[in-house]
Each structure stands twice: as C-alpha cells, then as structure tokens.
Amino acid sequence: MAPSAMTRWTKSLSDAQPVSYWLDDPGRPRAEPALTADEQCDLLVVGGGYSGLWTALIAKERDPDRDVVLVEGREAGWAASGRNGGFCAASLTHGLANGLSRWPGEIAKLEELGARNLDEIEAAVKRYSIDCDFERTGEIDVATQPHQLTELREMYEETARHGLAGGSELLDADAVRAHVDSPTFLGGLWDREGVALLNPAKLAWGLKRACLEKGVRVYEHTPALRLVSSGAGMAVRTPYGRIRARQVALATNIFPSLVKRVRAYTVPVYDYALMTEPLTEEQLAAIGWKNRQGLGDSANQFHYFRLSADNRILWGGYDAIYPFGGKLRAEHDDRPETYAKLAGHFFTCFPQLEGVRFTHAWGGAIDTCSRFSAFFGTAHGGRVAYAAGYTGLGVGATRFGADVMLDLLSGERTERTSLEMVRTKPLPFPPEPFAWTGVALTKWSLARADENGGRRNLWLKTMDKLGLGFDS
C-alpha cells in the first residue's frame, strides 16, 4: 500500500469515535439498580449478554412460576452483545464446513436445530415487540481470489451431497456484482435463508425488557465474585450481598468462569470494526447494494460487512488479536493500527466510495475455543450449567445455548443434550507461553495461506489432524 494512499484513507478516520456505534444510542435504557442485600431464587443467571438474557427469558417461558434472578457486572449488552456486527446466523457450528468436519454424523440434525432456532429468534422479536431492525436478508460469502472461488464451489457441492444446499445459490462474478458491486468480487455463495441482520444492542436491550416484563429480577452493576455450594443449592457472592439459588446458569462467556476448570477452554480474541457515515442515494447506487444481504469474504483473515438501518456500512474483521497471557484489558478495545488497515481494505473493496468518512471505530474481546463453536457442561452435581466458546457467532447460537443449559439443569435427556456436540468438549488451550506462540504461528500461517492460493503449510495441516481446525 503506497504511503500516499494510506494517508488519504486514514483521513477518513479523523472524526471516528472509539465506541461501538450500536451502543452510542441516546435511546439506551437506564441501568437497573445494583443488588444491595441478600437474595434467594430458584434460578440465578450470571451474565447479562445474549446468553444470560435468553436463559432467563426462556426459563420464565418454560415455567412462569420459576423465580429467576439475573446479575450483570456492568450493564446488559455492554460487551460482545453490543459490539458485534449484528449477523444472526442459523449455524450452531460456526459454519457448515466446521460442522461437517467435526460432527458429520449429526450435521443434518444440527442444521435443522439451527434453522429452528433462528425462526424462534424471529418469532420472539415479534412476540415481544423488540425493535432491533431485524431483516432476514441472508449472507453472501464472496471470493476475492481464484482459489476462493474453487473452494466456494466445492463447499456448495459438498452441501448438496448432504442435502443441505436448498437455500444456497452459487453466483458467478456478474451475478454477485449485480447484488453488490466491487471490482474485487469474483463470485460468491449466497445463503438465502440462514442469516438475519439486526441491531445487536437493541436486541440485548429488548431482551432485558422482556425479562423484566416476565418477572425476572435484574440487577446490573452487580459482579458475581464467587460461587460455592450452599446446602442443597448454590450461593453466589456479590459486592453487597449473597444470592442463594437452587440452580445457577453461567453465561459469562469470555469473562473468567466461576467454575475454574472451564477457564482453560477459552481464550479472548480481540475483533475490530468501523462504521461509515450514512451513504447518500448516489453512493448507494454506485455500489448497487439493493437486497441488503450481509457479506463476508472467503479469506482466512476475513472481513464481514453489512448495511445498517440508516444505510451506513459496518466493516469489520481481518485482524484477530490475541494478547499474551489472555488477559482482558480495556486498552485492547481501541487499536488505531487496525483501524487504519481496515480503512485501506474498505476503499480497496469499494473505490467508488472514495471520500466517505467513518464515524465510529471500536473493538472488543470475543471468546473462542479450539473447535470454534460453543461447548456446554454442568458442575456441582448438576446444580450449575454453563455454555461458552461461541467464537463470534453467538448472536443466534446463544439462544440455542440457553435451551441447552436449561435442559442440562432439568436433568432430562432431550434432542439437544443427546447431541455429540453437547456431550463433548474442545481441547483446552495450553499454558503460556505455548498458547501465545501457537496462536501467533497459526495467524501467520493463515496469512501465508491467503497469499499462496489457499495452500496450508505443515503447521496448519498438523492442526487439522489434531482436530483443532484453524480455518477461520
């Protein structure tokens, strides 16, 4: 990238606010009061992101008489649930390719459950009148290199062999550019039915409101500090009081689990995004984005991008940053060198939008695990359930995870708890410095594969054989 071009593109960031566009909303609801006395309940949910909010809401839907309390260390939706791209995917396995490689024998059931889960999210949005700009637009995976076009065709053929390609359409260069016009697009694979787009913060806030209307007692600015057995149930200590509960659902995802043995299964990866100013009619016409699908390119280091309700473009991804030691720190949320890189990539993709400015630039941690999709379990004799490891596709899959946690707490065998995906765990991450070295080597290898026609080096092939599947 020429220095002059970099200077020109970074000027587009001069007014960008370092905060999530979605959370920078004057309509943001007020926080619920903190817990300041002892409490007791049937079910305590720890965590006020999607995972916890869905768990509390579905628990009340299943049994309106169940006494449910939810605690959140800051405010509902403030972390990954309010900072993501708003892609609500049906996939429970971080994409069909990952699911096919790990659970080929039950992939049809996983796809069926995922499609049903997305339908239920759409129904809940309507039932609770959640104004979150929900659009069932689908998503196009675009090829920007010849080998990616071959990979998309092979993926389409593979899904067709499994009878799973019903909602997909393979697009050549002219066809994909008729949907969204970029000189970098060589073709694409359109999943017509399996992805919805939404405003992620408004979804979280709407779920919080629905929980309150159902009678869930929500305490914000109430971190859960310690989990211990207490008689026939459990107790969680908070700064100002203790909560006794018959059962506990842990929905803390990337934040350290109150069940310490779970912590080795996840590491934080920092993801970053930009949001443009609203596009004019002329700018929209220049890129021809008529059907408002979400898009993602097919590189290992990939970008995801979409239109907002007010016709801004969200542009994110590419740089996935793992901090040494896996420590969560607020300073990692803002990374100007990544913003500059993303701005350059944006104008390479859409040169016809030269002069557009970015109003917001932000980042934050997501939880990832070695199989790139959620895992589940119980502790303390089945009185505690947990779910984590969604790896960036939690907007939709967390609702499924909520159902799984409630199934596990019920002690009953269901179609969800019978799944191998639910019954097994990913490989834990090694201690430092091995984790950082492994992640760094993997990221370097993925970048090399992108530059070398998708050819995977010995390190990536070894990871594949070990079932670690670093392909995204």
Ligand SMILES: Cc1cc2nc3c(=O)[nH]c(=O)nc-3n(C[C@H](O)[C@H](O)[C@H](O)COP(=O)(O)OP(=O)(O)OC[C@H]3O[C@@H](n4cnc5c(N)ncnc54)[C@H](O)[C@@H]3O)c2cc1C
The other form holds:
Amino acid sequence: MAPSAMTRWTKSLSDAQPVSYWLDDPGRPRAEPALTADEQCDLLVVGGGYSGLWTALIAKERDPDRDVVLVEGREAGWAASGRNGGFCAASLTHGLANGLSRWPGEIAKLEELGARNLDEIEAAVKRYSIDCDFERTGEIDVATQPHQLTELREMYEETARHGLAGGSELLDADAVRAHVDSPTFLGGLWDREGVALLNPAKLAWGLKRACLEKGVRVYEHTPALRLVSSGAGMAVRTPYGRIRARQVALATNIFPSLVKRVRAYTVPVYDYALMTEPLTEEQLAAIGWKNRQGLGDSANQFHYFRLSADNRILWGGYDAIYPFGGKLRAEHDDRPETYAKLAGHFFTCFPQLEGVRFTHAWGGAIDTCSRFSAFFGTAHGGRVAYAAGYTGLGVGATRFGADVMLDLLSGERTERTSLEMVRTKPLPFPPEPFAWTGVALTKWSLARADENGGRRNLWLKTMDKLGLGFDS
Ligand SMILES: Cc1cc2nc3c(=O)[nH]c(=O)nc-3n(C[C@H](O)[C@H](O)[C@H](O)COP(=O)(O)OP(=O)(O)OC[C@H]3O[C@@H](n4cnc5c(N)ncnc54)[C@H](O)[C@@H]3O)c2cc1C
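Having looked at the form predicted on its own, could you now put up the form predicted in complex with the named molecule?
Below is the entire complex, every chain and molecule, led by the chain shown above.
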C-alpha cells in the first residue's frame, strides 16, 4: 500500500466516531426500568434484539391474553440488531446458494416461507408505524473479478432450473454501472424483490414500542443469570428478582446460552462497517445510485454497501475476525486496522468520491455457525426454546426464528417445524486450539481463492464436502 494512499485513507477516518451510526441517534428511546422484584408470566423472552422482540410481539399477536415478559441484559437493540448493515433479506438460509446446497429438497418451501416472512415484516412495519426507513429496493450482487461473473451466471442458471430465478436479473457491466457506477464492476445479479433496506436500530426500537403497546412487560439492564426447572415451569434468576415462567424463549444470539449445550454451535465473528458523511447531490450524481438497491460484491471476503435515508454510504464487511477462544470483548468492537483497509477498498470502488469523510466506524459480533443459517431447538422437556446461528443474515430471518420458537413451545407440528432445516442442527465447533486453527486455515484459504480466480484448495474442497464452512 503506497504511503500517500494510506495517509489519504487514514485522513478520511480521522473524525470517525467508534460507535454504530444507527445507535448514535438523539431519537434513541430511554431504557425501560430494570426488574427489581419477583415476577411471573406465561412466557419469558430472554434477549432484546430482533429475535426476542419479534418473539414477544408475535406471542401477543397469536394470543393477546398471554402474559409476556422480556428481559434484556443491557438495552434493546444495543448489540447486532443496532449495528448491522440493515439488509433485510427474504432468504432464511444465508443466501440461496447455501440453502440450495444444504436443503435442495425443500429449498422452494424455504424460499416461499422467506418471501412471506419479508412481506410480514413489511406489513408489521406499516401496522405498528415503525419509522425505520424501510425501502424494498432489492440487492445487486456485483462481480469485480471475471471468475465471479461466471459464478453469478451459474448461480442464476441453477436457480432458474429450480424455478427460483423469478425476481432476478443478470446485468452486464454497462447495465450494472447504469445502476451504480464503479470502474470495478464487471456485471451483477439483481434480486429485485428479496431484500429491503432499513435503519436497523429504528427497527429494534420500533419493535420494542410495539411490544410495550401490546402489553409485554420489558425490563432492560436485567441480565438473566441462571435458568432452572421449577415445578411445572421454569425459574430465571436476575440480579434483583426471580422470574417464574411457564415457558421461556432464549433469543440471546452469540451471548452465552443459558442452555449450555447450545454454546458449541456458534462462534463470534466480528464484522466491521464505516458510514460516510451525507453525499452532496454532485457526489451522488457522480456514482449515479438512483434506485437505491443494496449492493454486495461476490468475493469470499465480500463487502456490502448501501445508502442511508440521508444519502450516506454504509460500507462494511471484508474482514471477519474470530478471537481466540471465542471470547466476546468490547475491545473487539473497534478495530482501526480494519477501518483503514475498508476505507482503502471504498475509494478503490468509488474513486469519484475522493475527499468524502467517514463519520462513524464500528464493529459487532456475529453468531456464526458451521452451516451459516439458524438452528432451533428445545430444552427442559419442551418448556424452553432457542434459536441462534443466523450468521450475518439475521435481520429478516430472526422473525421467522421467532415464529419457529413459538411453534416449538406450542408443541404443535407446523409447516415450519416440519422442515429439515428446523429439525437438524449444524455441526458444533471443536474446542480450542482446533477451532481457531480451523478458522484461520479457512480464512487463509478463502483469501487465496479470491486471489486465484476463485480456485478452492484442498482444505476448502474437503470442508465443502463435509458441509462445513466459515462465513460472516
Ligand atoms: C456489523 C454487523 C453487520 C450485520 N449486517 C447484517 C445485514 O446487513 N443483514 C442481516 O440480515 N444481518 C446482518 N447482521 C446480523 C444481524 O444483525 C443479526 O443476525 C441479528 O441482529 C440477530 O438478532 P438477535 O436478536 O438474535 O441478536 P442481538 O441483536 O445480538 O440480541 C441479543 C440480545 O440478547 C441479550 N442477551 C444475551 N444474553 C442475555 C441474558 N442472559 N440476559 C438478558 N439478555 C441477554 C443481549 O444483550 C442482546 O441485546 C450483521 C451483524 C453485524 C454485527
């Protein structure tokens, strides 16, 4: 990297606040009071990200008389739900390619349920007047290397063979650059309907408000410390009070599950993003981004990027950092060396935007599992349900996961709980040092493949055969 270029990129970051742009909002609602006495309820939801908020809200929608309590260890939406890219995808399987390779027999059903789930998110946003800048603009996956063009075409043909390419369109270089102009774009695949963009924190806060309006009792700054069976129900200890609940839904994402055996299925992978200042009319015109789709490039180490409501560009991805031992630490949320790398890639993609500055740079932990899409289960004789493992594509899929948890707690077999994807689990990660070594080898191999025209080495081929992987 030439020193002059490095200086230029570093300068673009010199005023960047190390906090999520979405959470740095004067409209952030005040936290609900912590629990200070004993409580009891029909359903206790642990976790105030999308997963928990949807679970509590849908539980009330299904049965308004159900007595629902939600506890959140810090503030609703502070974690992944307030830090993500805001790509709200219909896919329940971390993309069609992953779903097709793992569940070819039920992919059509999974896609149908995913599309319905996204429609239901859109409807709920309207119904509860959630002001989260929801825009169903779709997403273009762009190719920046010739082999990625071939892969996108093959993907399109494969999905067409399964009758699933309906809303998609292949774009050549001119067509993709007519949508968003970067000299690095060689072509793209536009999914017109399967992705909406939104303001992530405002979605979480809006869901919290909707829960409160429906009568869910929400306690923030209330970590659930221990979960035990108690009579016919469950008991949860918090610092200042005990909650007795008939049933419990665990929506704790990458944080240590209160059901210990679930922990080995996920590892934290830190993902990072930058946000620019708002673009001027001239800057926007220079890149032409008229239809406001979300974009992602197609490398193994990929970037995702999009416009905000006030025409900033969010630019994230690429580095996926797994800390040895899978330890969650606040210090991992901030990674200047990744920011410098991301800024460099940003100006390579959009040289027209030279001089633009970043106002925010942040990171957050993703709950990666070895099959890249959520897994579900029950414990304590069916009185506890859990969902986790969304691996970087949980903005939309957590709503589906909420429905699954409620289905499981109801004990009824539904079209969701009948799915192989719901009935099976990913392979767990091995203990250290094997987990770290495996992840490091995979990351190194993926980076090599990106440089080598997409050619996968023996390690990746073996992992592919075993259906194992590492993604963010
Ligand atoms: C940088 C970044 C970018 C991303 N970009 C995208 C994207 O563009 N599109 C997409 O689909 N996905 C994206 N994701 C992933 C997406 O954000 C997550 O899948 C989703 O937010 C998960 O929601 P959740 O409710 O399961 O988890 P979280 O939002 O992490 O919520 C879990 C909550 O549980 C609470 N909790 C945990 N344990 C306890 C306990 N014992 N007691 C009480 N409370 C507890 C935590 O405090 C936390 O608030 C991204 C993630 C990151 C980090």
